[in-house]
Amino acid sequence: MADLLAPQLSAETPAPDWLEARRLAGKAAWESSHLPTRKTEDWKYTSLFALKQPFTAATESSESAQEIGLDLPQLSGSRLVFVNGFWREDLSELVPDAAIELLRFAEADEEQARLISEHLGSIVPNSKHPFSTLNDAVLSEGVFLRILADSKAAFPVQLVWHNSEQTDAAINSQRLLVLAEQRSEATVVEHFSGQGHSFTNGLSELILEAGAKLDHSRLHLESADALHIGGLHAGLNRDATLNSFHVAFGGKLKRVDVVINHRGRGAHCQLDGMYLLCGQEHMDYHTCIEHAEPQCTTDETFRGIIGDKARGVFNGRIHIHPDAQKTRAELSNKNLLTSSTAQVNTKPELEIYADDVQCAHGATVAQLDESMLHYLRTRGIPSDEALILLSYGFINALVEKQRLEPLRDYLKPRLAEYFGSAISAEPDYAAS
């Protein structure tokens, strides 16, 4: 794969000296690996053909927030904004908080660099996620968030990764490392946005030490032309709690891997997500929950609404290791098709090697109930509004579960706008 995405590999991007060994290892691994194909089981329903085009290295943008169309939830805490992969100090804001350290890799002192090096990539199995090696190969900038032991962050932390409109298809990388130390608490929001057909290769790592609690949201709200291959990897130690919430609009190619590792007794993960697709968009969520220790719990719920000729993919796997007795894990994936040409491939999996567990999984694919549409119409509600109400109701429960009220307030009108513009007023349920 050496010639694929070559502009980014060859770009002269300054990086701290302490990252050089990781960059070289990543470049060697990427150049010796093979691009997944439709014959690769984990990529069976997602083609990478869209990446086989000329790319350029991303360039810096000096445009204002209004000029680049930056639209963000108004949270009260620190915000770091990156445009085309470059930090924008003028759009960022740091709010003092004694509970956290928030810095870019380029700002790290010797002790911080040692801490980042110790944890960076420690929970990412590169052999299963080849694009993580590309991220390593071009690693020059990233964000390190450390929540100090026995402390609670006073404000949420927001990381913004925005792509501005560019003449040529460009490539940029995103990297986030969160270290939640023992018995710490924090809220983190990652926001991906932008216009155009840029390719983002993103990777976020969340490490929760014993008793830590982290509320994490990841919003993929890029335009319909976006290309994005990303990964979220989390390691949960004893009695740690991760609440992770995901929202994704479709794109030309979008693939996100979510991997949660229960590495300590009593860890808990609440994983909720939704994907909304129209036109000819594509979205692929692959989740894997590794239960390696006893008495851990997982509640996972994903819902998708797919219209027009769009295609959704969901593969959810829960793996119960032999020593993971007293595990409780549930996985649910429900999908709503609003046209006869929409498609979804869903595959929930349970792989259990322990005998004292409570596990359940299920998936559904359905269309809107015509009788419910008829009921709303007979009550004087126009067809288009009835369709929007029923579709929004399908995902509203997940929106309401979001703990951060300003984020809920931000998402609701945008989801309503999406349904108003992207879903046909008259659903076509006839056989194609």
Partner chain sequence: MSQEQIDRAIAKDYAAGFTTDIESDTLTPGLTEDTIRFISAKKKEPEWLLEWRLTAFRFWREMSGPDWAHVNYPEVDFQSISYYSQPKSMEDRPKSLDEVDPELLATYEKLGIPLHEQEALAGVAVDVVFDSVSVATTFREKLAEAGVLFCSISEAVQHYPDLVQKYLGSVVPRKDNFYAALNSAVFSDGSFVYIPKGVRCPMELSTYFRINEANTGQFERTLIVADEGSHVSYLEGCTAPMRDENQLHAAVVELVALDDAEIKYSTVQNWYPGDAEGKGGIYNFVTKRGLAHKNAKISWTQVETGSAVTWKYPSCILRGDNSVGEFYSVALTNNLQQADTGTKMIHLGSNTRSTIISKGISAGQSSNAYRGLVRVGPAAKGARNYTQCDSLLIGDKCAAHTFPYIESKNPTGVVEHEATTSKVSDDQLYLCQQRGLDPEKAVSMIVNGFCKEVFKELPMEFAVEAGKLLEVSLEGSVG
Second form
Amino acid sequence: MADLLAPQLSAETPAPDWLEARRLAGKAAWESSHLPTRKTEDWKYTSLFALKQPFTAATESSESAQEIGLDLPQLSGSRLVFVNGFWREDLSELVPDAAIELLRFAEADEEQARLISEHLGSIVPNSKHPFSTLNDAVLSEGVFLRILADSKAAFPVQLVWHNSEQTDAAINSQRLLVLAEQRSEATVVEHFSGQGHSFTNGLSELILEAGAKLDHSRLHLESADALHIGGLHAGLNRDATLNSFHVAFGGKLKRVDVVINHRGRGAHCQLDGMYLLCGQEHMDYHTCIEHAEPQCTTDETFRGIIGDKARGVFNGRIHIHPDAQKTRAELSNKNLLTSSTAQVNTKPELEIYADDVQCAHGATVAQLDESMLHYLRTRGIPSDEALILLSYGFINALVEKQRLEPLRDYLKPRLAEYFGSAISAEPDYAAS
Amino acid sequence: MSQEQIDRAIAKDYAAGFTTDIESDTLTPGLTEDTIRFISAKKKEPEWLLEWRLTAFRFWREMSGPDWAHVNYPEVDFQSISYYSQPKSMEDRPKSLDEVDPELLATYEKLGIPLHEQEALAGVAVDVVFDSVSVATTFREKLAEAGVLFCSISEAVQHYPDLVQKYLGSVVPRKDNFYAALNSAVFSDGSFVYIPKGVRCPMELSTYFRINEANTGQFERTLIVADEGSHVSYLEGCTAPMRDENQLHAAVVELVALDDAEIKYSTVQNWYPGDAEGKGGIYNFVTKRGLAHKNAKISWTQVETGSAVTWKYPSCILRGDNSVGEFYSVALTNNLQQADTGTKMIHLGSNTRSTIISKGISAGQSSNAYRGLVRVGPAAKGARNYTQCDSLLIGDKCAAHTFPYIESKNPTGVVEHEATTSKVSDDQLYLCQQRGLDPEKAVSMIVNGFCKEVFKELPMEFAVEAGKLLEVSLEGSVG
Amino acid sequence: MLSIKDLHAEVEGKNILNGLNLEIRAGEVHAIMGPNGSGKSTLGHVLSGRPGYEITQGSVEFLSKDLLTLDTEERAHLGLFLAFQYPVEIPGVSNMEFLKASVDAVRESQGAATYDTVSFMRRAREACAAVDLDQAFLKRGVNEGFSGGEKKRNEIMQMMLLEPRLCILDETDSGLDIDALRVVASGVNGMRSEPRSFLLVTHYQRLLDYIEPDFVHVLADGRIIKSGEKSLALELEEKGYSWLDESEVA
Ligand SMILES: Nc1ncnc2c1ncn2[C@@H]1O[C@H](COP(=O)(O)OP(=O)(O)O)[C@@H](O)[C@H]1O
Ligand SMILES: [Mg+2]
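What I would like now is the form predicted together with the partner chain, since the data block earlier showed the form predicted on its own; can you produce it?
Following is the full complex, with the preceding chain placed first.
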């Protein structure tokens, strides 16, 4: 394995002192850890072979938004933009909102530093995912969003990590901590995009205190050559509600672990996701819902369309701990293969240690409904167009569920573009 | 229902737990190449089979046990097991039932398996395996008339070496996994079946396995070959005495269904599960796999109530176009039993179809996992799978898990998997009690209803036995 | 046959029955009416021993036995039958299998001979026909996928086969069309006999047009606030329950 640590250390902007201990601990943990192999159950279908190449330090860019192909949803509200891991003040925007505090770790005052130290890493099981220790090891730049107790953010907050085209494969890391205090409400959009073949090691943490409500979206729109290993960890306390929406186009290697910890009675999570792959892309979503407390609920839906020679992986685990009685958890994963060289591996998992629970999961790999296709064709719609329409419908249901209108408006034409290129490519599918 | 009532309902005894007092030749524990030479010589095996075993042994020494299953047990000491035990009276295989030691016959009588043909269940031929040897095979002549070969595998090696050599290891290669390699090296006995072209086997075939001797492992090997267009239904039952030590059972079953053939394989597994504190019981580590050629059908039905630890995935390789695989399973765990069981359906040919119906019941402090793989290969055009996986929990100390792996490489395949979890609801119990049923009866009835889709796949006599077995196994689980 | 004295009962800490008194003699038909939530179903469940209902005061004697000390199935063995307002589904357990087990258990406990399978099946088919249920229902899972009306008729069919001493029918008429109502009523009327008593919980006079009660009671706030002859039911139909509030309860 290439050295993933050294190039980042050399490029590093110094971490604030109060983060230094965590950084060193991360460094030590990373140095003593082993990267998973295909024999590791959680990495059975995803090879880290693509990381076996030399990486260089990411370089700061001063190019314009247009030059680096930055193309964002039109959200009102604050926006922090990082390019190649470096903050770009000129592209960012801060809109005053009394309900929130939005800052980079380096800007934290004493109270904020205390809060960050208290919560950062508190729900990330380091042992499980060595990449999170790597993230800690290079910890310097990070974003902290705090939503103050009993208040509601006036605008959505947008966080953008974009990579520009760089000659060598560059490595950088991303970190976000959201602290939604008691009974607060907010909307957050994480946006990953870019050009070229850089590798991003991302880690985001969402802490929802009692009664907090958070609408969260995470878009992976990086280039087809991009590498991304990311983790999203959420901790939900009593009666907290999280809506988390995930969209991914593929990359050379993309793996995102979404871990939801129900840590307080009555918490609820709605988790939706879609992956749309083509070319030689590889996308692996691993979701894990930890029901550690009674009376929590989870509704999870992931759908994938995989074309060309792409490979989709989905692993959805629901873990009901002893005494987590009256849990209701449902998971559905549906996949559509649109070419004879595409493949998908899916594994919904239930691990149940309490009896008074309602749990169900379902997974399918199938085609579009023949009778629907036929129906559209009898109405004069050509078969490839009918396929696109139906495939679009297959995932659009999830987009329509999202409350943020500008986000829906942003996604729809981009999805349509994907269908235009990926679906009509193989005419015999329509005929079969 | 109170915990006390539930406990009472589940605490019945393991009825097959007696030992047979019989003199046996039991090999000193330990496993070396000499052990294998000894077994092979004892069975007067041809050279090729000895070599085959030794190669398997060499593979095995390089391998390590599976660690991915959701089960926990202390490491097995393979040197403390005896790999061969046979009743003294079996030194020369009896020519007919009249020569079989009456003590042995009494054992099977007690287990409800009369071996005298006139008393036997009409229409079921039985091969009984006691520790490492086959004791008797009934109805042989009648089967021979139809051209069906049904005998112990040791006899088959002597009489039909070509068939054995051709198919042994052809479905489960020696290197397949740790326990399959071990079995290939030390297998002692088991059943062999060959159904000629176009023949519908005139009766159900069945093998009854019994471990009697202490500290012995049972490593039986079963091979069933159904030639083109033939049809056979085969049943397997197992029991063992109650002992405080754990005993190992590592079997391999290979099924070959040639073009247009059909094999139905049913198992009622009731190895000793250990006591309520988890002491003793059988480690049941079994590899079962069938290969289906063109238009062939392989159907596995299993009712698993016994064993301390079960690790077992009866599978179908659907190689031929239009072949069909089925897996119907009821797995019940109680007390401290652990099961990790399921199936693999490997779709290679086009228009292959598979159905998986799995019913897991967990009671006591047991752990019950379904693990299944459905793979649709690139050439498996139009392949279809439907999987339904239901878990029923009885009490709040047990665990139920579902790990289905779906791998698809063909856009025209359809794979559907569904899983649910439920408990015996208080309202259901109340309705039954209001209609006069006691809680134990009510639970066993509800559990039987939960398993109905699987039971209806079993041959009639087995279905009745399976229902009773569930009732006994559930004893003490109602609270 | 049934004697309820000063019965108080609560569910999840909530008082539902508050000093209920009721006397039913052999052969009598009693109807209980009352507003929603007044405790009618609770009374049925308390009598049949549903877990979760706590008796805080009072006594119930049934056929000279202290009913409250018995398990649910022991009460059933004595001949107490409750036709549920909302019968639960038991997937996979066929109606026939369930009926046989139930009738066997009750008869065995009473020292009566159990029916052999053939004659039991004949009886079951007759009972099916009597409530106008297709025989296919005998093979289906208990209440599994039955419509509301089918579930109710299934309850009456079970009642016929079990031949209980006291039949409690909890809103068996609700949700039935007029034909089904006639079927249920004729089932009940056919079973009326000297040793057998009925307790009908209903909202509607129309059931009582078909099954004539000997007594009508009004249950409100967990107590019987008025008893009378069948004319009381007509009065209730006309005036609703509220006139009682002023005249009796206040
Ligand atoms: N399991 C329960 N938990 C809490 N309250 C209950 C429960 N069952 C019934 N109740 C309450 O008891 C009251 C009487 O209910 P019920 O006997 O069903 O009324 P009726 O049958 O007269 O409509 C209602 O207020 C109802 O909400
Ligand atoms: Mg009611």
